[in-house]
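Just the one chain here, the form predicted on its own, laid out as structure tokens.
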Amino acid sequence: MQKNIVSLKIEEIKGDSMDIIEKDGHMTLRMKSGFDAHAHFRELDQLFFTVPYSARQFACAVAMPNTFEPLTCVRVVILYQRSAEKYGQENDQSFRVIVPIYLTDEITPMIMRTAHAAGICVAKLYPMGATTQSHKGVTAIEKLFPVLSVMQDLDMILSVHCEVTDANVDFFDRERVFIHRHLSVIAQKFPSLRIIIEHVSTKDAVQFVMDASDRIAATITPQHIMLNRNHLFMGGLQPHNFCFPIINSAEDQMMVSRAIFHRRFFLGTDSAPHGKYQKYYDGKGGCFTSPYALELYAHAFEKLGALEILEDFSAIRGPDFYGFAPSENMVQLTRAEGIIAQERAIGAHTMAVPFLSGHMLNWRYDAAS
């Protein structure tokens, strides 16, 4: 029976340690620091500049395996894992860094288990063509399934890009048609296999978490709670509005909005920096969050009347569905209009440019401790 969205009461999720303090006409929140369920660093060469955004307001992130030359192997997604920490750890010493491993139709179940000994507790799938650097993608869901089976036996994650890349699918459906197509057979075959439907952006990803078992999760970006399709065209063309999956209808980002108040959907920025002019003339696909994404969640929380629920959203659940205790640090945002930055380094001769770039906020991030 299908659980009706619309009915979510904040009660419905745990409580947290999360102040919200009103001083004289100024509000301040203070909470546990964050966890990025989904975060792109990019190539070895960028990521001194890439890993500190997401260090300065996070915890913890997982960084994506679809760089330039995909992290299929063992050895080469542990050190990826040890140089991203090394960069982050200049700003905060305690920042984590989780890398899963990339999934191809050669993959076995011998390397999986190597995997896991490894220390890698998840995998990611995307289908070949669906993204960017997914190149080295799955080709047929079928090929991984005795890999499934090692991962469910061994209780790994295995993170998803859910969208099919049949050139006869509409752009906007992609999403829709992997989940009926693909994942729903996933789940069915392997019920105790923990699964993360990363970025969702349509409501019937939304109602899949929702019927699905507490082994089934999902992550949510800021794009995706405050954009809709009618955002890519305002004003002409915007590319730095444009993402895998992308920016879907009103009513999808409504069901996405309210997924926020449920327990298995939490914060995964999926910030994905280019390069300004690659995104003017490739056409790139990512939005880049990372600079100001507790800022940006807070100003979407905002306007949807769910601040209480910030720090439960962005730090307590992404770390339980994961296994792992919450950080323990704090950290600081004040209410305070500021304009996005028109432009961020993402390497030595790089610019990026953030997303909503020129707009204004109305959250300050201050500090950690």
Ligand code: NCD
Contents of the next structure:
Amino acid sequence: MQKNIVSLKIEEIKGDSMDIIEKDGHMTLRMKSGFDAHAHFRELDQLFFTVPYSARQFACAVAMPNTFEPLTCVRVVILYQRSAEKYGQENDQSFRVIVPIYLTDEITPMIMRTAHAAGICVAKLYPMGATTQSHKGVTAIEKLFPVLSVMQDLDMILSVHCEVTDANVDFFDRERVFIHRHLSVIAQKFPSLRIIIEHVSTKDAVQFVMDASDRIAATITPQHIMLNRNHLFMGGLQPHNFCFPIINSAEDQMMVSRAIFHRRFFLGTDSAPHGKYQKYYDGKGGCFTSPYALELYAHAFEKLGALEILEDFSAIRGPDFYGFAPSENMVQLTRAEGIIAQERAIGAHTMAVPFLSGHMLNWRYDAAS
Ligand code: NCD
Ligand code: ZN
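What I would like now is the form predicted in complex with the named molecule, since the data block earlier showed the form predicted on its own; can you produce it?
Okay, now the whole complex, with that chain kicking things off.
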């Protein structure tokens, strides 16, 4: 029988180091430095600009491998990981980057064993054509079964972009159909495989995770709890709210918002910067959330009455699922209004528009210590 998520009890492991301090009318929030389980840093000179946005706010980030030439080979994954980490460490010496290997139709069990031996603990599944730089993605999930079997044996993590690309499927149903058509099959065939459903956007995906075993978790972006599909069109077409999976109905938004209380859902910004002209002319999907990531989550969590689980969501559950210790570093936010900038640089000659630019947020990120 299906559990009704509305009646689910709050299942939480509260971070024990978090403090919400009110003094002389000022409110501050001190908590462990977080883990961004899903970010896009892009490549080459862009790393110099994009990685520090994350390194300033987080102790660790999982940098997705959908670069211009996707990171499908072990050596390239390692080089990219070192390079991204170096740019972050100019900001904070302890900053860590994890890079998944990009799954293609050509990947073999032997390559996966080599990846594991080289320290790669996660692989990313993009269905071909689902999103930015997914042209090398997987065409038929069944082709991956021998590789998934090895990943299960090695206790690696499968990180999944859950959307079908079938032109006959309604755009707003892409995630639901993927969950029912493909993910349920993978989960049944590989019951011990650790799986992360990236950027959950529908009640079906939330329900699937809640009904699943502890081996299955999901990441949540700020945009999927702050917006619903009306925000794609209100006041004219809103390109900076367009991302994959698309922001869905108000009911889906409500279910994703409730999921923040459940211990198998954790922070993954899916910060996906595109130059502003690429957004306008090529219609690229992706919300650029990294410069204001913690402020966005704090703002949204406060509205949901969930401020006191922010540390758990951002710094404990993600590392726990990956099998890492949480960071020892602390970050601080102050309750103070601030306006999101119109543009931030993501390259020497490329500006991108941050998610919710021009809007007011109730929290300001102060510092790490
Ligand atoms: C991401 C990107 O631009 O790389 N876009 C997005 O809309 N989220 C890719 C992705 O995570 O789907
Ligand atoms: Zn992404």
